[in-house]
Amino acid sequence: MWAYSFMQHALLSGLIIATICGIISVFVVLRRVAFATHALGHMSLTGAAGSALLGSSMITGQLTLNLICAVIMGLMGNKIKKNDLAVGVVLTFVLGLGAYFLFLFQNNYAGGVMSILFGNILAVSLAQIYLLLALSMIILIILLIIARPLLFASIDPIVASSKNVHLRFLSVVFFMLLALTVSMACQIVGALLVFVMLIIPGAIGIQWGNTIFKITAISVIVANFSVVLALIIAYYFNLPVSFCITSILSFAYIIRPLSSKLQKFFISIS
């Protein structure tokens, strides 16, 4: 199966948003920013669809809407996980937003309606996967240069702004690597299931570690694994790329709950 093109674009870059998704999830974690995550995604739908509308790409909307509300999370800082209601009542009217702009573009589009909710890997393009590594590099090098001071602020935003550590700067900066980092999720998983991509492998990886190294690590295999065991069941069962992602994830997120409390049952009886 992996003779064909399409299989071969699907798997670069699946692996390519994997490993970024393994590692920015991670920080997402530790961050309890959960919700915003949710939000960037949802909001990528609205930019995906109004980009569509005006004839350009779709990523070149999501990039821009979800560029521009990172920076306003960002300058939010830790209040945004105190503001909710705030960040609900933007994703509403966005969302509203994007629903109108669905409703004009399914009228001459409605195939390209569910690539943006649910995502399309297998139509992935080499340019995409240029323009997806290109991406990825500017994840990367700046995350290699902020990791040592995000990780003390995610850690321990309190001690961290004692020792001078520019909290709001690193904000606004994780944010905007969220952004780009959700609109190329969008490319697998769509923006209704972006979330899963971007929470439970750093979930997974936090439940099974106990360094940032380890951690990190077990996040990236978990979510590469997913993808490319997803690409094969996908292949043979003609089931959809995002559910068997979003599926394998989850079923491997309850793997470790699951074993304990079997564990503690079998004890309990011995």
Contents of the next structure:
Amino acid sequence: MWAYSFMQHALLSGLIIATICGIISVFVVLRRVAFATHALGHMSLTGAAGSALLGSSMITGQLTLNLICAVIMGLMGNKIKKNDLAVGVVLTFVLGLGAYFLFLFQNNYAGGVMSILFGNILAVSLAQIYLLLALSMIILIILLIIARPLLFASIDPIVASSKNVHLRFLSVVFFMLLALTVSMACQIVGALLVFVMLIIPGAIGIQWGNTIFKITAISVIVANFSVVLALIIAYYFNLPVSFCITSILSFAYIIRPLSSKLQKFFISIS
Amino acid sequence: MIKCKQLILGYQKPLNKPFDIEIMANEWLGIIGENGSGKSTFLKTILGILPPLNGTITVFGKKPGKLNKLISYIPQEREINLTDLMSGLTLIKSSYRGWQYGISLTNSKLHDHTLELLELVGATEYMHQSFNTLSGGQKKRIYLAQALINRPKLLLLDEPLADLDPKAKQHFIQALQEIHEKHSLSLLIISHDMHEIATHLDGFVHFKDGVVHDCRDLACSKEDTYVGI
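Having displayed the form predicted on its own, please output the structure of the form predicted in complex with its partner chain.
Below: every chain and molecule of the assembly, starting with the one above.
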């Protein structure tokens, strides 16, 4: 199966996205911004639809809208965790706008826009992989530069602020990295799957790891493993890759609580 | 170390009349007063988080906020986002030069320094235990070790003794005394339990009815000040 170039491209792009998502995911979970991440994924659809309507490339619209929303979310700083309602209202408005754009676009081919929602990892071109690699390197380098203050600000924001760590600046940079990740990954794995890749690996990491290094390592390994396994299963059983990745990650997430429940059960009956 | 001239504290409304005070290096002062009298606002002004409404304040000869690397702050209320498996060690190590951008490799010196501090505050026993399962007193010792990790010259503590049982209070005060002596650290501590700590202090700053009293001189005896608070 790996002899086919479409499978090689799928594997390469999947591994790149899994690695970046695996790392960002840890901060999404630590900073408790899962809902904002979910919103960014869905806003991609509106950005893409708006772009398609104007006749420009979908990634332009996605990136523009996602980055604008990311800056707004970032400026909200710590308040975003307590403002699920505000994020929800903006999300529904933007989604409604996306539906309107699709309605205006109905005479044209809307399949390309809809692929933003579900992605198509089996149709990745070599040019897309190069773009993905370049964007991933940028995200990774910026993340390495801000990792220390970002971790401090994520774990202990009040004390970090007293040490002159710029919480708002870090929050904006983090959301911009998140927006960049969502925009590039949506092209390949879809808005729905990007959300899964940005939440579950980090959530699994915190279930098993007790240091930030271990949590990140587990998160990246789990994300990469799920991509490889999903591609194999999808290929042999003719299933959608997105469905396979989602199922594998969801199953991996319940292993820990399930095993501790079973352990307790066996202790109680013995 | 800290010089205040005609200082007025507050968010929008002034909390006090103008006051002058000079706090010297290696002093351990208590800050007392009723709720809302401006004690925590004073600490935030020293850190540069809040600008003074009027007057001037210098910290280590500079404007507040310029040399916060030399100051550690233990706030009264805080939000700690550690996961269930993370220990206090993670909190302490993530604070080590946490303001610096760029990559840093974990060095053995940091680990040794962390262990030394945990021993000093008496928290080695539970340093690997999940932080979220620790008692209030145990967490406060971890906060103390965290505050010392960057080798500060000044430590600001906002109600560190609140919610501690008498035994935990005694342990915490002993740890502070040891740190004060061993590291020549200046301490400013807000507390409503001054009778517990009074004998260790060099004096008080008393926020009362909008007037800030410098209670280090004979005119303001310690006993008169803390009794009745």
